[in-house]
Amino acid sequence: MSDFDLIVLGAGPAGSAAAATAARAGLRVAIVDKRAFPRDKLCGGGFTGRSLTYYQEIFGRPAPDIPTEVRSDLMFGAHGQVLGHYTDIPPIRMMMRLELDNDLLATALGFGAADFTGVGNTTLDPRAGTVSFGDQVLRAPVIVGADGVNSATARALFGQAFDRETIAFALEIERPETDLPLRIDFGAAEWGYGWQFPKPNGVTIGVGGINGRNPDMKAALRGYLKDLGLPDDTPIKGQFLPGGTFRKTPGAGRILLAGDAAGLVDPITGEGIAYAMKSGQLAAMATAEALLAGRPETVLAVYTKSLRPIHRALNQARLIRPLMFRPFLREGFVAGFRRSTRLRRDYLRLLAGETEYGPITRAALARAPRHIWRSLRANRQAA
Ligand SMILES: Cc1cc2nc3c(=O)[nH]c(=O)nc-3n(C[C@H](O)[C@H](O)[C@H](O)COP(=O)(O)OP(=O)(O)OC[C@H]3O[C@@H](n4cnc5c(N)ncnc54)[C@H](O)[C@@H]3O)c2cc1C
């Protein structure tokens, strides 16, 4: 039995941020992952301004030291049509998760986290506060489950991680082209979108949307590739992402959930790396506070309170999501995007992680009557 102050299960952005924060605060922290690193993770690898800010705060470095494609222009399309090529967007960084997650883990280990990656399947005993694998048993007063969208920790606590009908599902391919633009295509999937994210050595193309609304996501990807004029000859990979639903109480007892395991993905943009890192940091800070006070039983309350701003942002995003994605209303969004410089600027800043939902939600609700009117008119013209 090895004793720690904190065990972190999962070494993605949430887990490495938790381990880095705990180690920097002087806690004895173990980071455990079933996979050996470097390991891949299906993702667009879009690293927004929000991600960069959190990265700098948590990992204490200016930017991940890995190959990165930085673009400040974006092509925006809707339903097979290009609406515009905008050249003044805040920069979006794009990188491969294989390299990003390896960089995050290496930094956390450099701060002193104990490395238990590549250990295969793990067993969590929430009551005993232990995690075991092979013939090893680790014990700690607090455990952070940062084990992703299929979180075994959430399953151990609540029976299931998420209802797969209401969360999102996405498909992606990797292609070798290096000269393609950064591109977002609204409506490439129902209640979601398509993306073309250039990387230093190729391009990631994907479609994603609420799973229950997209019974044939492969057909959506094929249609999107056709719109992009690209062949349909590359292996496809798919994964769920919990955009649209999050756990109001992110854990139970002394077990906390962070990142995807807690459902912290933006339901409009699908951005999850930033909130994963932030929630990992907050979980470690809550652990340090509760242990320092000699009251580990308060850790979940402290953590839940600290997550309020993220929960508020996700609720605000959920409130305006129907204005963009509900079939009856989406024409109004597209028409508004064409005409309104402000709507366009707000959306592009949101996508780049340069603004929060508060002002956008207020503006969207104020514009809702005009939006509904535009939708009515567009639907009537199409009929
Ligand atoms: C197709 C797709 C595209 C996306 N594009 C973007 C994007 O461009 N930008 C963005 O910001 N977000 C994007 N996201 C969301 C983003 O990938 C996630 O929100 C983010 O990876 C969450 O980080 P995490 O640390 O919570 O979980 P993960 O990154 O999933 O890491 C979880 C870790 O836990 C480990 N693990 C799992 N089970 C166990 C276990 N039982 N024991 C030990 N370890 C375990 C796994 O091996 C893994 O290393 C995308 C998601 C998808 C599916």
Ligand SMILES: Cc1cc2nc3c(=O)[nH]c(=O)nc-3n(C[C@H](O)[C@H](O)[C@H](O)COP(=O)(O)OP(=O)(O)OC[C@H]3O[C@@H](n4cnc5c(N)ncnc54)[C@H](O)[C@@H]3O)c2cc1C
The other form holds:
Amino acid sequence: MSDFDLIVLGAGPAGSAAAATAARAGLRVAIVDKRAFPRDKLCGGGFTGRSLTYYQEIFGRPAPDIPTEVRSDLMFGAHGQVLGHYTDIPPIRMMMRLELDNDLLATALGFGAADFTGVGNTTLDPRAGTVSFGDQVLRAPVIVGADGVNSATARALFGQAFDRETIAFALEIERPETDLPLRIDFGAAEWGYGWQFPKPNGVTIGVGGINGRNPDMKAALRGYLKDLGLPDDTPIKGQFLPGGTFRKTPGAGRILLAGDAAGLVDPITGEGIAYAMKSGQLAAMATAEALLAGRPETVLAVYTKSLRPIHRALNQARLIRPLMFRPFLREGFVAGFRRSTRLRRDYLRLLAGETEYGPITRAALARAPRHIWRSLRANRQAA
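Right, the form predicted together with this ligand is done, so what does the form predicted on its own look like?
Partners and other molecules have been left off, which leaves just the chain.
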């Protein structure tokens, strides 16, 4: 039996952020992952301005020291139509998750976290506060489950990791082209989007949308590749993606959920790395506060309260999403995006971490009557 103050399950952005924050605070922390690093991960790999800000706060470095593609121009499309190519946008960084996650883990270990990666399957005992693998048993008063969308921690607590009807699903490929533009296409999948993210040594292309509305996601990916003028001859990776279906209570007892395991992914932009890192940081800070007070049983309440701004932002994004994706409102969204400089600017500022959903939601609701009117007029003209 090895005793720690905190055990972190999962060594992705949420887990490494939790381990780094806890170790920097002087806690004895173990980071556990069944996979050995570096390991691959399905993800567009966009590292937004918000992600960079959180990274600097948590890891104390200017930026990850890995190959990075930085673009300041972006092509937008929606529901099969090109909306424009916009230049001089806030910089967006793109990198491979294999390299990013390895860098985050190495930094957390450098701060003093104990490395238990590559250990194979683990067994969690929520009541005892133990994690076991092989002939080893780790014990801590608090455990953070940062083990992704298919979280074994969430299954142990709630019986299932997610709801298959409300969860999103994504397919992705990697191609060798290095001269393709950064591109986002809303509606490439039903209630979802497509992405073309250039990287230093190629490009990541994918589609994702609500699982229950996309019975044939492979067809959506084939259609998107055809629209991009690219062949359909590349191995495909697939993964469920939480998209706004977050857990209002992110854990149970002294076990917390962070990142994808807690459903903290923006349902409009698809951004998950930023909220993963931030939630990991907040989980570790809640642990330190509860342990310092000698009341580890309060950790979930402290953590849940600290997540309120993220939960509020996700709820606001879910409120806006129907204006973009409901079939009878799509044409209004397309027309509004083309006409409204403010709408485009707000979206780009959101990606850059320069604004939040509060002001965007208020502006969207104020524009909703015009949006609906444009949609009705466009639908009548199409008929």
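Residue numbers count along the first chain shown, from 1. We call the rigid core the largest set of C-alpha positions that still match within 1.5 Å between the two forms. Computed from a prediction, not measured in an experiment: that's the story for all the values here.
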| item | value |
| --- | --- |
| Per-residue C-alpha change between these two forms, His79, threshold 2 Å, rigid core fit | yes |
